[in-house]
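Okay, so here's just one chain, in structure tokens, the form predicted alone.
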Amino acid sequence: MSFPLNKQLVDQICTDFGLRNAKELGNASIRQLVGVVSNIEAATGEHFIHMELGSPGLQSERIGIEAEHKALLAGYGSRYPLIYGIPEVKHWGSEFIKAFVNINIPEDCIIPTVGSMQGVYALVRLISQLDPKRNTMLFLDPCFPMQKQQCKVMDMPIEAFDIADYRGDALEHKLEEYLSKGNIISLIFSNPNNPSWMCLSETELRIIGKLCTKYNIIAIEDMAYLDMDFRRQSGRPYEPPYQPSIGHYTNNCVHLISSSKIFSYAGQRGAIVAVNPVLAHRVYPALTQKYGNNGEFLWNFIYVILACLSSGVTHSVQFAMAAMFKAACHGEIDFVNNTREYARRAEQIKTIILRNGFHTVYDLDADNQPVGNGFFFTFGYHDWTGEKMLNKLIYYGVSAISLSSTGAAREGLRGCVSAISEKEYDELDRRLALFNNDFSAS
């Protein structure tokens, strides 16, 4: 089938997924979009260029697989795991953070979760109950859309602003504007950022940390892409430069480290929540009143919130995470060099996109440095909205997500490089050239 695809067929598939037509794809969830695209592929026989889902495009670390296999053969599959984590994952999780972030988080403050998705959900549920006078989450946008959805599911109010226009010292004034109102209890951000791939500088992290201490705000730092700012020669255990972290500037913080991207282990849903020890052992009267316990942050996180969400993280997955953390600390896994493949792909794909009339939406980082190449990138077309781009590109066999779903103040799409192989570069070039030929004058 030639491009563009049959409009009636594509619109019918969109309707089947609860949308009125392809024009509504910009409002679809990522998983809904994946379903639409999969059905279009099945109906047309045309393979899409997939840029919508941030799923790893590399092989899982063999050490993790072997550790899981060994644990299952040893009979751990028949036993409930410890809700607070097996000793191995707590020890090597703590050591991993020391080796690559240069932060000391005690073993008792390392808690495994079923991916960072569960980690954030549990944290938001707990944090929303800490202070009856403060109940709002602040997002440093753009952000991973599902984290806002989690707040919505739990009826936690949110506020947000796009940090792209408030870099460096300007960030302090903007944060003061929000935090001084007295309704914010926590803020959340990823670094590198999903979707823009901007990276917060040490200056900016120092500002955030200082204000979190000043206003008693809990910072949730999502390190899903730890050490994946490939402009830096990082990734050597116990050697600088380390992953930048707010943990160097405040005790009011929690760190999320997932095995999904750094170890390409997304399918097994393993992550750790690392709670700063000062915050971990802080007592909140509101928790004591509500649950009749000691009111400690960490105790309630584990035994009240997580205990309601699952019976712990899969036993074999905990052994896998422990093995991968240990191997990375010993230099047996070079996860930074392995994931550098994403930067190589991004460089090629961005060249193709720019050649065919598109532009980079988030192009500058702190200090006006170009945004680096990595797992995600952003792109726009003329002055089109992201929704318009998406509902036109879908007919050319190219899928991505709208930046508007991430809270971005700028229009365009987020693309992920992980599912695009080198053999698809020429086809991507061909499809975007057809697209540009059809719309360049519009």
Given for the second form:
2 protein chains.
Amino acid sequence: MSFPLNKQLVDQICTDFGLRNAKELGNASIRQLVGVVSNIEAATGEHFIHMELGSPGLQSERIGIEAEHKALLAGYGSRYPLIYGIPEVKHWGSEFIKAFVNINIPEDCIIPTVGSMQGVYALVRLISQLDPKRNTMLFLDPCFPMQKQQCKVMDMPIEAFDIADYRGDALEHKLEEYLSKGNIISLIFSNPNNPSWMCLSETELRIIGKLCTKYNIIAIEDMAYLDMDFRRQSGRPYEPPYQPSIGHYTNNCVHLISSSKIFSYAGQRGAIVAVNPVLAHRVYPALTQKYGNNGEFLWNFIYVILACLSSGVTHSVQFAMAAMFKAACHGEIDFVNNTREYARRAEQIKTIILRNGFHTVYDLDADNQPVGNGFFFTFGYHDWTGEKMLNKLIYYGVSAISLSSTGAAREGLRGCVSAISEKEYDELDRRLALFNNDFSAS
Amino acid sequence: MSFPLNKQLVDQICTDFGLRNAKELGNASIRQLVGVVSNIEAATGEHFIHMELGSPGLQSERIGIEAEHKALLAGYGSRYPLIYGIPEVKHWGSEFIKAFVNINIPEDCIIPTVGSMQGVYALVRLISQLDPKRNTMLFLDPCFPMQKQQCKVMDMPIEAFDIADYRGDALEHKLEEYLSKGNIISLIFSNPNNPSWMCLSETELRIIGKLCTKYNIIAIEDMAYLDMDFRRQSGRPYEPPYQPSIGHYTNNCVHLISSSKIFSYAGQRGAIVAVNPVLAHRVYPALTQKYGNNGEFLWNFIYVILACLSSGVTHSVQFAMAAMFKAACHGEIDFVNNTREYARRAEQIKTIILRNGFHTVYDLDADNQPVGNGFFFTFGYHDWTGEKMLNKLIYYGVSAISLSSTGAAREGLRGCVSAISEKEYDELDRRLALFNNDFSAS
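Now show me the form predicted in complex with another copy of the chain; what you just gave was the form predicted alone.
Zooming out: every chain and molecule, the one shown earlier first.
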């Protein structure tokens, strides 16, 4: 079968999968889309060019793999992991943050989680119970859509706005508008941003931090792509430039660092939550009232929430994370240079996209600088909606996710470069040219 | 320092840990108790005899460890795991249930989870959203207290009764009383029972199954201790006697099988949820309304709930589970014989307990047979409450959990034999004798 694929067949697969119709693809979650595409591949025998799932395209750090095997041979596989984390991951997690973000989070405030997915879920569950008068999460869009799904699953109300049109000082007024209403308890953002790859500037982080302190808002900073703003020459431990962080501007914050992207370790589901010590030890009467304990943020995060989500994090993976954090601190793993491969791929793929009639959607970053090349990029086609693009591209063997699911005010798709190898560039070019040939006049 | 430990010091550690006072120990969760005891050990230099945490005391199955290493070397560590499980774990999970429980759950209804802790959390989260008119979970007590904490964290109402006084046919009337009220959507039990080690008989499972069908109640069957009723000569694949299961008596059920105890693999957090196919494919309008999808139980369990809890289960652990299930089906791992060690320890430890003034609390099983020896046992002291026992035993370097936290109608403690090695028997004897000497007259 060649492209475009048989429309009737593809549509049937979408509805068989559980979507109400093929148009629902635009609203499908990432994992749902992965499922549909996998079924289409099986039915048609055609291999897709996968730009939907942000799975690393590099080899896992070998140091992690060896640490896991050693831990299993030493017998850790049989024993429940410490729910607050093994001492090694607490220690080296703390050092890693010192070395690459230049903030001090003590070891007791470093807690491993089953990926940052569990970290955010657990934080949202806890934060939603802190204050009976404030129950809403504010998203700085565009965002990672699974985090909105998490709030929906937990019935936590959300608000959101696209920050692209409120860069620099303009952010302050816009944020005040939301935070001053009194219903927001927490805000969440990723930096570098998934999906747009925009990066918050120090000015913007200072504004967010200042307002989080002023309105007692807990900032959740997702650092999944730590130090992957490849326009900067970062990545040397204990040396500037460091990863910009909200932690330099407020105490009211939590940082999530995942091993999935920086160490290409997504399969093993390991991350740490680093709670600012001032927030960690704050006491909330609502927690005492509900659970009959000391009401402390950190204590309830560990013993009430995380304990009942999974009884801790896979033992061997904790050892892997500890070993990789340690090696990075010692300069033995140069994760920034390793992942710079994504910037090279993005540059090539953007060229292919542009010459086939597509355009980049989020093209300007803070101070009107061009958005850098990295793990994700955004692309549009004429005045089409993202849903329409996705619904058509699917017949050409190209998958991505709709920006509308990320809360973007702009139309288009998010592409991930990680799964596209050099030998697929020509095929991508060919499929997009076919697509453009079929639709450029429409 | 010898026993009893310095009371002031121990009490201080309890309050420093976050409990309001030492008396709160009786209400502490298992993980909280583990934390307190670990701090007492550090402060006093005395090693406790640990009967609180049900961590396996045997070596992990080597086949699992090797499968993990092989998967990591093959590159699975870098790639996100399939959210619905790798084909191997789905296939061998299904075979395993056929071989040891004699029920047919198709591969697509076998889903890996980060331990059964995540399995139950995810099920409860889903089940609480199925029917706007029914919102309550019924526990067949005594129970694993973390499962009640899960409901509390999710704000799901619970009801419960201790089944020990309603064995056999008496169970039917008692269950009817609860299920006919119309507010119960699901019930949960473990078999063999944690903490009492009672085992539900075929008669009782038939009653529960019949009423689950009659009232459209979803039964959650926790098989953490599958085939560990060592009074029976089970454990030969595809040969009777099989593990008794609710699955023989209703379609309205879900089974949880964890690798933690049967394969001594607790550290790696791997389990499967096996959804009865009739339930799996049932459609719930409330799910469609909330999430805009097909409303199917299984689909929402995977793509809505599990996807946002942890993005799947550690990749290498899925391969370990698949390999261990396969080996058990082929008779290459005799997990029942391996874990029979717990029965031997229980027999010895019960003897020590009894000769020092303690008694067993749940001593009779179905048909007035004595409760078997296994992973857990229950013990009381005179007419003391479990809280009082725990609050005093802590000064003698012995830790366990209070039965009151399990919803037991009877007073006492749950002890786990897994962490007590033969060389600790004499020390346990000595400490309990000291205890009994100090309190026998009180």
